[in-house]
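Here's a solo chain for you in structure tokens, the form predicted alone.
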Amino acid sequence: MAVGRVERHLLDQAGRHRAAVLVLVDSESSGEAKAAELAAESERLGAAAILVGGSSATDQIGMGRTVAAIKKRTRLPVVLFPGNVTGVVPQADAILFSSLMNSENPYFITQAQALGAPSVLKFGLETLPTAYLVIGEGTSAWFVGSARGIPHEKPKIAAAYALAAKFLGMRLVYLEAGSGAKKSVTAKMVKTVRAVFDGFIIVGGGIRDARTARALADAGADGLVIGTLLEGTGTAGLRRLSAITKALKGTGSRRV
């Protein structure tokens, strides 16, 4: 499967600074008319993409309507982050079509994928091969998913999940600390994991400050997901979104 234009976007912003900035918008917790003005304002302040999904979202009309809402009001490409099949909508650029290697339920492996992909085919959304990875526990990805969570401290667990998943193809790994945890995914686990794999990393998960965004880019993360800490914040969370974003300017030895 050839790469496609938001992937090419994503790799080009990537190279151009220490890591690519994407912003997550659950269509739930935010109205269509805040998630618009959110990512307006995240393209000003220089992120690369707009996420826009959830590990509970279920209202597919309404996550269809935020991101047409979201189109409106930004250049971004907009990347659907679904976790479930209510989470593929016509409306957006591209979709990260992942595979939950380490759910404990097959239907987050490969049957939720089987039964979304016709709506992808017929929606002209570009994939985004992509190996969803959970880490640590209690968070809304670990229940919801029926994940059987890496520990923070097993980064070798981790590397051999990239591993099978480059072997099968998969370009990008998403390693998911989950909204709002307490603790980011380490740059230890990162460094290890970008050892064995040459694809696309993103990181997600308790990323809120720019010393650890600037700390997991120069581990080897390719793009790092903020969310949790814009939801609810205002002018406080757009502050260090800006801090984030200026602390990974220019590029760096990510790829150690």
Given for the second form:
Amino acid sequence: MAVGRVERHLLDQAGRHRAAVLVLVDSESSGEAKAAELAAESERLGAAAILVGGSSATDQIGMGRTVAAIKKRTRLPVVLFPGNVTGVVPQADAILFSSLMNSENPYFITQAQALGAPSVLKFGLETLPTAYLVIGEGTSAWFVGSARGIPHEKPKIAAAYALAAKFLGMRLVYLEAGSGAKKSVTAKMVKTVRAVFDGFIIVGGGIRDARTARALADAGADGLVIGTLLEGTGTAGLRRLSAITKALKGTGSRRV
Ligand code: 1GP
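Next up, the form predicted together with SN-glycerol-1-phosphate. The previous block was the form predicted alone.
Time for the whole complex; same chain goes first.
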């Protein structure tokens, strides 16, 4: 499948910065107005896109309203980050069409994808073919997705999955430590994956400060997902987001 407008935008943003920042909005914990406000502030502070979803988002109507509200306040692309078929709504621009490759339950590897695909087509969503890899244990993504978490200290296993994803034609790999994770994915793991995977590497889960963000970008991450840091923390969260986008200024290794 051809590279679409949103994927091109992400590649472009990853080339203009050390890494692009993707702000994750949980449509169930913040109301529409708050989510839209956060998206507008994120755009002002240099974020590249807004992700909407998460492993426990099940209210499709609420999610659709949240996406519509965000689209009124920002020009950033809104990308769905579904945890299940309930994460597919028509108002968004694109979807991380993901397979949780290290799940023990085939539902999360191919079945949810088959159930959701007709809606994705009907809604005209751009699909970003993504290998979703859960790293470590104990988070919602790990539990809900029945993942056999790749140990943080086994970067070669993550790289083997990334290589398999590349051979399967996936253009993005998402290394997910899980929302609110105590420990983010290590720079070493990102570097090891980068060595075998030339597609777009997204890293998320537990990224709370500029130093960590910069280290992950320098190790080869193209996109960094920031979620929990911005939840209910008001201006303090935005200050930290600003510090992160500042630390990522400068040209990335990915030039387009
Ligand atoms: C979770 O990777 C995302 O799916 C973001 O994680 O909420 O810890 O920033 P945080």
